[in-house]
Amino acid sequence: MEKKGARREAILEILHDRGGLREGVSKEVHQETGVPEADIYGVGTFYHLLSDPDAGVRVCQGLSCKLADSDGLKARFDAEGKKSCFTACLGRCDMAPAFWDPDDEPPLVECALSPSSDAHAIDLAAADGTGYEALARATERGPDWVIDELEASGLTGRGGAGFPAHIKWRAVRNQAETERYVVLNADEGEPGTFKDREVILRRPHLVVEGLAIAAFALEAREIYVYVRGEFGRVKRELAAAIERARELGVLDDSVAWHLVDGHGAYICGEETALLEALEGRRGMPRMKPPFPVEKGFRGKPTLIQNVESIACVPAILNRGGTWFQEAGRTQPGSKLYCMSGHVVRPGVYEAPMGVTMAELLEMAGGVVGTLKAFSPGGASSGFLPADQIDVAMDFAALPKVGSMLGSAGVVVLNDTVDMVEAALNQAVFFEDESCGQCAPCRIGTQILRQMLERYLASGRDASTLEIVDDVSWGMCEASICGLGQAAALPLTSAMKHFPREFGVGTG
C-alpha cells in the first residue's frame, strides 16, 4: 500500500541518478520515497535504460542503420572486447550505423538540410533569434488572439496523429479547472525520425518561445519538457535557451520549468504513456476518454504537444495564420521530413506540406542504388512500392494508399533490400516495445516475429505466414493504442506490394 504523501513522481529522477536498477536501489529508493519496493522494481524495470545500466555500448538495430551494416559494427565492438548490445532506434538514422555509449557520447554531427526558404515555418538553416516577438505580440492581444491565428493556420499535430492544434489549445482554455499543464512531448523514438532533436539543437529558443505562447494561452503554471533519454545534448541545448531567455527578461518566474529525462521507452512517445512516466509509473498508456485535455497529468487539463508543432506557433503568430496555412500545398504549412536509409544525404528537409517522394529524393540527392521501397512516416507507417513515389506525403493522401505519414520519417530501400527480413526488423521492434498492458498487441507482436522467422527458418514456406491477416485485424481493432494498431503494417504492406517475396501469388 502506498503512503499517503508518498513522493511517486520523484522515482525515474532517483533512479536516473543513482545509476539504474542496481543492487540494494529499489530499497533505498523505497525509503526516500514511500513508495513500495516492489512497485519501484516493477517500474524500473519497465525502462530500457533503467533496467539494465551496465549494458555497455548500444547499437542501434533501427531499419536505416540496419541498412547500413549495424551488424558490422556490434562485431566491431565485439572483436574490441568492448561491452555491447542492440537497442532501438536511436534517433541518429542520419549518422548510421548508430551507436550511443552513455560514458562516451558521440557528438551530434552535422546533418543535411533543406535550403531556406520564405515558405519555411521553422528553418532549421536560420539563426536561432532570440527576439521573441511572437511572445511579446501574444501578450499583447491576448490568449484568444493566439488561439485563432493558430485556428487560421490550420496547423495540426506533428508528432504522428495530425490532429488540429487549436481544438487541444481551446479546449485546455476553456476547462473550469485552473490548475493547468503544458507538456512538450520531446521523446522521439519512431525509428527513423530525427527531426525534433534538429529542431531542439538548432532553433532551441524557438522551441522555450512556443512553449511559453501556450502557457500564456493557456494560463498554465508549470511547463513540463520530456527530453529522450539517449539525447543528453538535446537537453543541454534546451535547458541553456531557458536559462537565456530568463536573462534576458523574456521569463519570469510566474512558470516553472522543468526537464524531465526518458529512460528508453518507445512507448511514452504515446501521449497519456508519456502522462504516466511523468508521474512515476510504468509507460503504460490510459484509456480514452477522459482525454488530456481534460484530465491529463496529476488529473489536470494538460496540453500535451510535438517538438515541431510548438515551433511552429512564433512563425504563425509572426506572419499570419493565412500565411502558415498557404506553406502548403496540399495541407496547412510546411513539414519537415527526416530521410535515411539509401539515399545520398541523409537529413532534415523542410518542405510544403504534400510534398511529394520524388521531390524529396532529389532534395536528398537522390537514391544509392535503385529504389525498391520506401517507408514514409517511421516504423509504424509500413512499406509502399517505388511506384508511389508520387504520392502527397501528407495526412491525407498517404491513408489512401494503406499508409500513413506519421512523424515523417522517411527510409529510403533499394533493390538490394530483402522485404522478408525488412518486416522482421520492424516486428522485433513492435515486439520489443510493446508495453504489454493489452493481450492483442503484447500476443500479436510476438506471432507476427515468430511468423516471420518460422518463415525464413522453413525455407519461405508460405503456410507459415496463413493467420497473418487475422492476427493483425485483432491487433488493430482491440489495441489500446496506436502501437498495436501500426505493429502489424510493415509486415501487412510488404506482403501486398511484394507478394512474391512471401510466397503469395504471382505479383
Second form
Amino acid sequence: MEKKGARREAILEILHDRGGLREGVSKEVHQETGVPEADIYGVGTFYHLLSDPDAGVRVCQGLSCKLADSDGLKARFDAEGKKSCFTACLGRCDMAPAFWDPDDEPPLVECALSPSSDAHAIDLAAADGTGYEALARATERGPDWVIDELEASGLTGRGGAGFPAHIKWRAVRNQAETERYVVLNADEGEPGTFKDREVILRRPHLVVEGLAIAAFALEAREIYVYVRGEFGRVKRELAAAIERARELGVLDDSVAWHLVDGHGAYICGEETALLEALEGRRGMPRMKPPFPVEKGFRGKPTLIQNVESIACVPAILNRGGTWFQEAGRTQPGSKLYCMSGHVVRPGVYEAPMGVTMAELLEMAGGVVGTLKAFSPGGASSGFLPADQIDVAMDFAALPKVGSMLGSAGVVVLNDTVDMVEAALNQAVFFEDESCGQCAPCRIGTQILRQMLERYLASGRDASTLEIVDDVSWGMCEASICGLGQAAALPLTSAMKHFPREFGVGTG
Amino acid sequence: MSDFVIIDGNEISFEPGETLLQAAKRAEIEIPTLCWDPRLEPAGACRMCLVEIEGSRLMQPACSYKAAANQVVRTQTSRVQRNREFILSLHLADTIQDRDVMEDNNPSRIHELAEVYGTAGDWTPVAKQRVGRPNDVNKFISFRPDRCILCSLCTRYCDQVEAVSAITLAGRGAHTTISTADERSLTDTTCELCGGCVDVCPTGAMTEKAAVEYGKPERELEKVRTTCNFCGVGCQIDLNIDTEANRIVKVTSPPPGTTVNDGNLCVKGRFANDFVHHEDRLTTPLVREPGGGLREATWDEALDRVVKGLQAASARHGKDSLAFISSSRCTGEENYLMQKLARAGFGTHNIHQCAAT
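Okay, that one was the form predicted alone. Can I see the form predicted in complex with its partner chain too?
Time for the whole complex; same chain goes first.
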C-alpha cells in the first residue's frame, strides 16, 4: 500500500528518464516517490518500451508491414549485426515495412492524402490556420451552444467506438463535481491506422483548438494529452502548436496543458487503460460502470476523445452542426480512412462517412494485384471478402456484415495472401498486446495463436481448429474490454469467408 | 421504502453500494467466484461470476457490479452456465488438468468448481509463458507459475490487507506473472512471510515449501482448530494433521469472517510450528543437580525449587532484589496473574512484560 502523498503519477516518466527498468531502478524510484518498490516493478514491466530498454530497433510486424516483407527487413538488421526485435503496429503502415529506432527516430515521409476540399471537416492537405475562430465563437456563445451544435452535427467518436460525442460532453458538464478533466487519446495503435499521426503533424492547431473548446465547454482546468511513445515527432509538433497559440494570445493560463508519453502498450488506447497509465499504474482497463464521464482521471469527471474527433470540432462550430451532419453520406460527417497493404498509394483519405471500399480503392490508386480481402477498421474489425467492396464504410453497415468501422485503418489484401497467415498475424498481435488482466482474453488469445500454429504445423489438419467457436464465443462474451471481445474476429471472419483455407467446406 | 434487486425472481433488499454478489450471498443464491475475497476490493478478472442483467448487452461481474433498485438479474441462464463452463475449461487448459497432480498439496478451486458446474471440454493445454522465481531462497513460500490463474488475490491481499506490497503482477498479457521487485527472494523484500498469499491462493500456485515436501495433499489431512499461543491476540488456527504419522504438516487459518483473526495469520502462527516435533523440545521439567547437570523432575518438585530459590534471594537481599518479566506470548489474564504473584506473593513492584517496551 502506498503512503499518503506518494507520487504515483510521476513513476512512468521517471522510469523513462532513467532509461527503463534496469535492475535496482525500481528501488531508486521507490525512494524518490514513496510508491512501493514491487508496484513500480509491476508497472514498469507492463510497458514494453520500459521493460526492455535494450531491445534495439523495433521492426513492425503489423499486417501491412508483414505483407511488405518485414521479416526480410528484420533479417537485414540481423545480417548487419544491428540489434532489433519485432513489435506491434508502429502506425507507419504507409511506409511499410516500417521500423522505429528509439535512439534515432526515422523520418516520416510525405504520406498520400486526398486533395484539399471544402467538403472536408479536417482537410489534411489544407494549410493549418491559426485563426482560432471557432474558439472565439464558442466563448462568445457559451458552452450550451457548443454542445447543441455538437449534437446537431451527429459527431460520433472516431477512435473506434462511434459513441455520440455530445452525450459525453453533456454528461461531464452536468456533473456536480467541478474538478473535471479533458483527455486527448493520441495513443494511436490499432494496426493499419495512422490518421491521428497525420492530423497532429498537419493540422495541430485544429487539435489544440478542439481541446481548448472542450475545456471551455466543460469548465475543465486541465488538459492531458496521451501520445503514443513511438510518436516523438508528433508530440513535439503538438507542443510547438500549443506554444504558438500561447504566443498568439489565443490560449491563456486558465487551463494547464500536459503532454504525457505512452511507453509501449496498445491497450492504453482503451480509454480507462489510458487513465490507469496517466495515474502511473499498469494499463489494465477498469470495470465499467462507472464511466469516465462520471469517475475518470483521478476519479473525477473526464472527457476522453480521439484526435480525429476533437479535430472535427472547429469545423462543426465554424460551419454549423447541420453542415457537418450533411457532409456524411450514410452517417454524419466526413471521415479519415487510412489505406495500406496492397494499394498503389497508401495514405490517409478523407471522404463522406459511408463511402464504399470500391471508392476508397480508387482514391488510393487501385489494388496492387487482384483484391482478395480487406480489413475495414484495423485488426479488431476482422476480414471481409472482395465481394463486399460496395458496403458503406460506416458504423452501422459494417456491423451488419459481421465487421466494424473501428478506427478506419483499412488493410487491403491481394490474392497472394494466405488467410491463415493473415489470421495468425492478427492473433499474434492480440496475444502480445492483451493486458493479461482477464482470463478470456489472456488465455483465449494464446489458445487461438497456438491453435493456428498447430494447424499449419499439422499440414492443415482441420481438427486442430474444432474449439474455435467455443473459445471465440467466450472471448467475445466475457472479456472485460474491446480487445478481448474483438480478438477472435480476424480468425472467425477469415474462416467464415475463406472456409477452404481452413480445411472446411468448399468455399 | 426499501429498494430491492430481483435475482432469479427473488426480491432481495440491499444497502447502497452493495454488489450483486453481496446481495446474492445474503439470499443464499450461489454465484461461483475465483478471484473474490470479502476483505479485498473486487478485481472482476476471473469472469467466473458473470451474470445477466436486464438492459445490459454484456454479462456483468457480480463481484463488482453494484445492485440497483428493481434491477433484474439472472444467474441460472444457459448463457451464464455456458460462460462458467468456458472459464473453467480455459483455466484448466492454462494450468494442470489432472486433479491429483494439481492438488499435490493445496486444494484447487477450479477443479472443485468444474465438478459442480462442468466444463466446455478438455482443451489442449496452453504452452505456458509465465515465469517463476526459481532462485528465491526463502524457506517458506514457493510460487509455482504453472498453477497460477492470475486472480491477483495474493497481490491484492499483500497490498490491501497486510499493507506490505512485497509482490506484484508483473509483465503483460501471456507473460503476466506474480513477482517481486527485480525477481528477488521474498526475504530481500518488504515481505513479512505472513503466508497470506498462500492462504488466499485458490490453486496452490502460492504454496508452503515444507508442506509440498512432506508430500501429502491437504484433503488427506485432518484439520484441528486451536488457538495460536504465540501471543495474546487469540488467533484461531487450524492444525493440518497427518493422523497416521501423528504430525502437524502445516497450519492454515480458518476462512475470513469466521474467527477473530478474519483469515489472517502472522509468520509465527503460520510457519513457526516445527518446534512441536523437534527432538530438542523439552517435554518434562528439568532441575539442576548439585554437580551442575540437569535431570528430569515432576512439576511439583520443579516449582518447589523455584519458590525456595526466590524466597531465599528475597530474604537475603530484600524484596526488591527480585524482578518478574512475563512473556509476550501471555494473555492479559496471564499477565494479571504474573503481577499478582510479584506484588502479593513476593512484595515487589518489579513487574514487566516483554512486549510493553
